[in-house]
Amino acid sequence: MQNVTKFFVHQIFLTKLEHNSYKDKGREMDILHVSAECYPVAKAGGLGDVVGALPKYQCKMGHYAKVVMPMYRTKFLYQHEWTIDFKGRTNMGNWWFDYTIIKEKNNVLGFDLFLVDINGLLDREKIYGYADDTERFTAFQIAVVDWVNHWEHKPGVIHCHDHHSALIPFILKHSYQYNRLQDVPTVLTIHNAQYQGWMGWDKSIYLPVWDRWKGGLLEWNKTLNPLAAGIKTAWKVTTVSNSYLEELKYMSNGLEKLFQYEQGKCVGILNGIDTDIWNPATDEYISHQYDTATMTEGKLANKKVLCERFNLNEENPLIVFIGRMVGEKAADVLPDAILASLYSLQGNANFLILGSGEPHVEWQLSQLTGALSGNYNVFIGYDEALSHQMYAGADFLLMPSRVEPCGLNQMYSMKYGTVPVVRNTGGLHDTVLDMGDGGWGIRFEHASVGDITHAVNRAAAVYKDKKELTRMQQHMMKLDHSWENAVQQYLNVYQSLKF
């Protein structure tokens, strides 16, 4: 495919590179977020939701926050207007490449959005899953740094997200051609430490010529590890919940000792949810809108829509799972847990599953539809509208995650009055208090068939106690998981850096 400049020639015009200082804009801080995902441009999980919301709320608080990400070939790209912000040329090792930075013209997301186009690397439909992902995201990071190096001013802080941008702090500090940017503060947020971007040392030539005395900053366990490099070289490191930060010290896919060593510069900040999008009173995705006053009627109306579509008995408690069908989410345990739960409840429950992931898990969950007709159904794939309808119509949300750094699904469910049934880990521990302790959810300890079945039985019992169920629903809908508090904590982190 030809460079996007030619493809969008009818609607893109060349503009002068113009990045005024945040002081000129009368704003306090100039923040550049660098990420592989951003909702609604391209999203594979919670990372996309966070990057789609955090800068918007930072802008609402009077700061100049913007996002730069790869220019995937998504619907968002073709449905909006763009201008060319910059055209550059740089190299990844011996390979020289041209790149183009385009900017969304109308600020439709509430912040400035920039996309990086590198012909042959980033012009793909999917975000991840290609054999050359190492080259794709390394070139993306190099292009971002090269672009920033051409700005007339320096950003107040560069905020990197996960391993796809975690090499940037190292490049800024130790690549000779970008010495001008050495004093730009960097923050790395870890949304999921299971994925670290490992690459062989032969790929180290990809990085802009760097100080070879600093090779130890790139290495972890005898391999080049971008996430580890980011943890070592970023000025501050944040994780998406306090409990997850503590868990990383003993469970971080090989980085445990590094997190213990660097704990002094690490901060846990619980994510928020975008209440402009996730609000049952205004949600255009759901069939019947409702608030706390009309919750009972509204949720029942939405439940009926789901049960009719998926051939389920609306009299039974409806338990849903929404997410990736991968080991982290314990999706592999779901088939046996669903069978065991329905057996113990003598069929007096419904399960509805939405998601995609590992093929054998998808196959197992699909195979259950015939045997459990009337009590179970599954939708394999990603459907944003259906997920909203499920949060609104379900009675319970099941999250048996083995690893859950923060978790947004349980926050969405609580906003919609759907009781979270969660494993006691990470952000699930921080946001869900068990009903046995006077709380509004159900927690269990292990991602096992036995623990899940016991938790589902507790859910079925509370479903019969309408007074208690209503108390829990009313309470959780009033909880404040908005972004304002989290944004202030991020600003505190930025302000703690030496500008």
The other form holds:
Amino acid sequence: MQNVTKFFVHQIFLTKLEHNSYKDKGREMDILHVSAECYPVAKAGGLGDVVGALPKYQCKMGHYAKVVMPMYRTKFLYQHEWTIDFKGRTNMGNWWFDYTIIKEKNNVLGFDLFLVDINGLLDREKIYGYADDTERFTAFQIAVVDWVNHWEHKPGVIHCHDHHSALIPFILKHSYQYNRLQDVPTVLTIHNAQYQGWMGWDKSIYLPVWDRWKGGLLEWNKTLNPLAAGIKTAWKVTTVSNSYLEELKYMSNGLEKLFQYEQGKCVGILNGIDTDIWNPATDEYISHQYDTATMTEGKLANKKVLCERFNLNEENPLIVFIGRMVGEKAADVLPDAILASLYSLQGNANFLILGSGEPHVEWQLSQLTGALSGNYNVFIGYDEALSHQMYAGADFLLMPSRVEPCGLNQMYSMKYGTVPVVRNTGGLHDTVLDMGDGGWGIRFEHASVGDITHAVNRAAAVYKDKKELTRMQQHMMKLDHSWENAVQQYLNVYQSLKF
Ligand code: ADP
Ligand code: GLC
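One more: the block was the form predicted on its own; return the form predicted together with ligand ADP.
So here's everything in the complex, that chain up top.
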């Protein structure tokens, strides 16, 4: 595969890696985020949103936060200017490879963005889903550590996100080659513990030569488990809501005992939302912008656009689902729940679904369009603009998630005056209070057809009670889910590491 980097390089400086040392800029903390996703560079879900926002708000609050991620072949890569920051050569087991770190030239995201190019391995169109993902993300992590090892100063903290960067704390502590970085504090944020990056022991030779006595730190249930290794070796671990942290101790895809054992170093910090992007008054993706004063007309105008496009009746309450069609999101229950809800409401509701994921769920949801035409439609795929239009134009957002570590959709929907109808779990529990308890949303307990149908019936009832609906909408739109609060909590975590 040809080397993509060479097309984007406008300037080369390779002499020494000072990285605009944060001290020169008089900033407080020097934070390096390592992630597989970062919006708008590459996003598959909420991880991208968080890594695109948290560093920006850390910088706004006077810190020097930057992001390093793989260089995929995404639109963002081709639309922006890059400089070469570093070229290195290192190895993953017996395989020696060259890597290049490129830096976005104009600080368009509000923080310094670095991409790791490993020719033929990372420069692909999709983020995940290749047979060699283990090799891709392991090589990525090795390249990041090797690069940081060439810096003149050491970063104040390396902040890793999910299993794709969870081997870094182990490598820093136990790989002889990177001894110099042993005292660099590490934080691991768990956005989703369902995916752990499991690999066979034969692949343990990929890691830069490490102290074999320490093998137990990589192991969980007889496999090499990067997420478990990160939980054991990071200096601190955070999860994206408090309730999720509690749930992990009894439901974490096999890691329950580990979370119980390591609870002393774990902290729950609820995500914020990026109001530069998610704000109905300024959102350029939506057809009609609105604020609290113009909410009723604004939402109706956006709803009309959706109803026309998807052949729905604008008189009915519009209930939408946006998300990955996977077991965690309970997307598999949607077909039966939609049928049961429409039956019980005698067709007086509309559903619109946006998402992609497991093929049989996509197929089932697509099949429904024939039978339920006029009441239901689906868009299979990923469409950022349509998602914004749906948050704006819908009356209700349905999230029956079996697992929801934080959930950003419900926070976006609240900002857009769309009532969340959510299963009472994880971050949904922490952000949505049921209208029956004086709150502004609808909560239910089980990801079952019965519970969803009952919740949809409650939604349809409140849709008729315009006074109550408007009260909830106005209240939600004023809720503060901005990042500033979370940024402060992350700073407290970094500070507790005493650097
Ligand atoms: P998760 O990260 O588990 O998928 P979150 O609620 O944290 O869940 O974030 C999901 C993010 O991905 C939101 O920004 C949501 O709008 C977006 N999203 C999910 N599926 C789609 C899709 N098919 N098209 C556009 N945006 C999507
Ligand atoms: C994960 C979780 C989601 C969370 C997001 C951002 O993908 O599934 O609940 O909001 O990460 O932290």
